[in-house]
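As structure tokens, one chain now follows by itself in the form predicted on its own.
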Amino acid sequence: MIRHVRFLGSPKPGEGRIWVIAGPFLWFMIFFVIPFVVVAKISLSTAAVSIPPYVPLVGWGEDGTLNIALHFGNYHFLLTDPEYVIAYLSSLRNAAVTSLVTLLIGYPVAYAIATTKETLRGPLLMLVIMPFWTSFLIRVYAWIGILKPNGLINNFLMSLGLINHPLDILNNQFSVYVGMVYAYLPFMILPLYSCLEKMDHSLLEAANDLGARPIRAFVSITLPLSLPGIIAGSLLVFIPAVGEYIIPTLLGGADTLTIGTVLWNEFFGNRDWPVASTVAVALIVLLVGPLMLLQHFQSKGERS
């Protein structure tokens, strides 16, 4: 007869994997939950002159009656005021099209890291991290001086002779662009790497000797597996390029309207918090809905 011996101090069947999962779990309830829940309650309150500068959700009555008031004209006055959603339309097609020219732009720098020499692919990554090692507000600024009227490409291209008058590449839509794929040009390399130097390059081989031709092997092969990265990728470009709000405050000029921009102007110029945090609850649900089905597709793609 065997008998299962346990010693003092030793954890209990299951009981590492539930320390394992609680990790993670209090990371997401404190970073994530409760802040999200403040700013929640926040969003169904109103204005008033006061620290902090709004009403409180709960409070007690002359009588002793515990009073709730929940206010929801917020979430009205998003939805029919036009400021706002140009907002966030504004926002949407800066993170889309960030999203899009980054993929077609990191793309080909990921495979040519993958299937580069392992000696030269360790210095070849490094360069593409290396900007995230100076300031995130100073690599903006260097782009104003990159893109003004008297900046780099104004005088290098008049010194060639190629233009006039200076081009008009800064304060607009243009430079908010280049400035946003700039930044967020290695949140896409990174798991485009990532997922095709896993990738059997055999493969490829397969479909030379089958007379496949590099298109449609790449077209066959090599893009569906990595759709992974893709969608990593995008994801990792798409959700802070929605809310970024440097980049096009110091490279938009006061004209841009973006999620970033109203959520500071209501925070700290009009001081009206209630609606700063129905813009923020708002931003989030649009966000996180879409990629809760994402998810709830992917995992059911897997099971079929």
Given for the second form:
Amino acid sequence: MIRHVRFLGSPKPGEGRIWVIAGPFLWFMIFFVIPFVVVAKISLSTAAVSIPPYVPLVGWGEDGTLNIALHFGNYHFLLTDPEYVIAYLSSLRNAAVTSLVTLLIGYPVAYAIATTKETLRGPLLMLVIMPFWTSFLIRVYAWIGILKPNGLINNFLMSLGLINHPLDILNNQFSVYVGMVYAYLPFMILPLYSCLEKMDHSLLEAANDLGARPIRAFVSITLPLSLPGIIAGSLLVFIPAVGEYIIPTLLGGADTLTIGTVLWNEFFGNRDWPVASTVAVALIVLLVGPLMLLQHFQSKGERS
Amino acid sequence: MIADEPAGSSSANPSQAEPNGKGRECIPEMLTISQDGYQPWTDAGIEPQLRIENIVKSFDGFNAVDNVSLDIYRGEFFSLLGGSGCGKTTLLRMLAGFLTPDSGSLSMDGLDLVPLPPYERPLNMMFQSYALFPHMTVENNIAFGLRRDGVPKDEVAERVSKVLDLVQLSEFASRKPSQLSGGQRQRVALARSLVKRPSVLLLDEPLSALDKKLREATQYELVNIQQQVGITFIMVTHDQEEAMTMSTRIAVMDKGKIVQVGSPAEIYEYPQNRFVATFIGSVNLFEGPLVENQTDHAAIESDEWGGKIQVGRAIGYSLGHNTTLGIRPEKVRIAKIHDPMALANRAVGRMKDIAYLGNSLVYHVALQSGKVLKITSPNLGSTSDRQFVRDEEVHVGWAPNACVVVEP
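Starting from the form predicted on its own shown above, please give the structure in the form predicted together with its partner chain.
Following is the full complex, with the preceding chain placed first.
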């Protein structure tokens, strides 16, 4: 009996697999792991007036001995200086609020698109993606025009006579939320849509048939089955939102403190690369930890 | 037995059968129809349970269901049979409440169904895809309907375990649907739709996803369960054998209309028109003018047959009317050319094809007119007088009472 048919030059079973994985692996090595190691290395140094502006970790002593100086003081500094703690907490809060609000707005939108006529779905999805065709910076700037004291909203409300003084809705926490929810909404809608669109409509019919009213059927069937979409969308929004720099800078007030702004200040204001690197490493640890936990529980849930 | 319910239960459906059959005298509707020869549709004194009257449903100007009326009686196993696009599923979905008829009325035990949403209708449906909730265990899938009705916790557990017993899935209660085989999923779907004790259960192609062997076994199991629980079953199917095996009555549908309603034997033996005759099993058709019509016999003149075809009874047409006769392949006899055949209708033909099916043989015999007659005969073993070869001259024939008049 012929068990394996092999053509000349064709790879053995499993042989090609390594090359398929090699591509993304290489990409990941060059653009994430190596830079991260460099950043982690810098974070263990101290600032100095030199080029590059930090003390090298490895050096030769005058007597020819090899000196390796690891400086963990930056991490301690990060934990004790309230400015950094506040920056982290407010970044996490911004990201959490953004994820929650984009979920609340995005879910109905994704649900509506997924349940509408098939011919309408394409154009509607296109409308969701369309903003990406314009520069991100310009779109954030546009919000300044909308929110400023004599901007669109205030002028409109005053012309209606609903308010006498312009509302203070720019350069504060509110405008940061508005900008972030606006910018990240598509990242929530798309994974939710792809999850909801795949849902078997007969499940809802079966629930109805068994006596569940539409709302009950939604809570018992649609919502739990769209959980993967909710998780994917929330992660896609939450992770970049934590490190967001442009929106808090442009739309936030002078007192808006986020990891992004702190990072910028350390790098370009103070020229303290080691502290800036420490901020970056701590951010990754902060985000990767919960992510790995989540993945762990998810795969456990699938197995059981 | 699901019907064995605790006292004071909210479900007071009189159709529930007694577990040991002792209730049969007082509730005649519960007789197992096919076994006892009980035929409520022949008794004018019995009210139908489900009344479908002049139902019309169209999609984009096309009538998917076209003025359909049907009466279905308590305890029946009723099949809607037809090819794809004949409107059978549309009709079923209107009964379930997923579609609203354009006109006509649906009522069950005097209750008008049309204005009721699916979740308020006292009937349940078993879906073709089963539609089991993938994130719930078998137990929770089955309990879902009971919980929606606010049945107390311990009663839910009791009824779920009883229905799991009925479909023999007790040890799978805590599995997820993805961990079950196709046949097991089918039974979970059945259990889930039965546990609420609906007065009528709708089944949309319940066996189509099973392989042939399992399907045949499940046909009997489904009929057994139906007789145990005494619920009216309405099944949609495209498989005529399935409909014949399981049903008390069959409604054959074509192009949104009901072509014929009757018991499996009626439909098979007396197909009303050409569509039914050819859809249910196969049939040889002969056409010709009516040339004789007496009280006890009649005849048509058929060129294809090459002479008169005798029919063993009177035909309700006048002389000269172009009449179509149908004769089932298994009712045609075949014999060697030297065997005399003492049948009123006989002819000589030439063997064209022989197919060996194991349990039976199929012959294609070309008549002198060129028409090919299909004949099946049981495989009785190959003795010399039953062994035919291609191109052999043979006698074919049938008794006058073996053929039926088929409307065009």
